[in-house]
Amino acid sequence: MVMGCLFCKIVALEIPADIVAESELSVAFNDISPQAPTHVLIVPKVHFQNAAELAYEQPDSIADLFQLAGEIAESRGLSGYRTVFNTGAEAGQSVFHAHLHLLGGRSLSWPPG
């Protein structure tokens, strides 16, 4: 855990959050500003900080995001849907501790932002 990131606050259960889901490596749960009907972050439970760091040191890690993803998706009956990592102020990261964003439930353009 690192002090003071929000993301390690809510894995260790210290801040509340609507958590949706969870496996052995990754916690789940609803984004507080939502950008779609499903706007869930996905987040390793162990500190990186971003997409790149936590592929170079734990690459099953990524796996998980992602296939945590696709059984959130599917359960919610999701025919569509958009997974992203922002790496960087500059793209749109906030809490500098790897998310992978999933959106759905609505059609999303393209190109995004």
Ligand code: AMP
Given for the second form:
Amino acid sequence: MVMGCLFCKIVALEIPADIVAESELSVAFNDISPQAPTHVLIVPKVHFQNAAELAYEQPDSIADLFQLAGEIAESRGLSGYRTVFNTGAEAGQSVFHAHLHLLGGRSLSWPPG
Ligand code: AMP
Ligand code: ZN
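Return the form predicted together with this ligand of this protein as a structure block, the form predicted on its own having already been given.
Zooming out: every chain and molecule, the one shown earlier first.
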């Protein structure tokens, strides 16, 4: 756990979140500012700053995030969905604990803004 990390606190249940699914390695909860009818954040239980660091240090966790995303999408009957990692402030990362966004339930345009 990293001091001051919002998502570490959510994983530790120190800050409330709307948790929708969990696996051995990951926790999924609703984004507080949803950008689509389904907007879930899926985070590794162990702190890593971004997706690349996670992939190097705990590669099984990357697979686990996408498996959980697929399970949530299937359980909600989503016909399509988008999974996104923002890395770095320029790409819109605001919480520096790796997290996979799962967005769905509406039609999504491409390219993203
Ligand atoms: P990013 O900008 O890619 O780092 O994504 C961070 C996401 O965390 C944003 O979509 C925020 O809306 C979301 N967020 C911030 N605080 C909370 C919180 N307390 N509970 C759930 N989601 C949050
Ligand atoms: Zn953290």
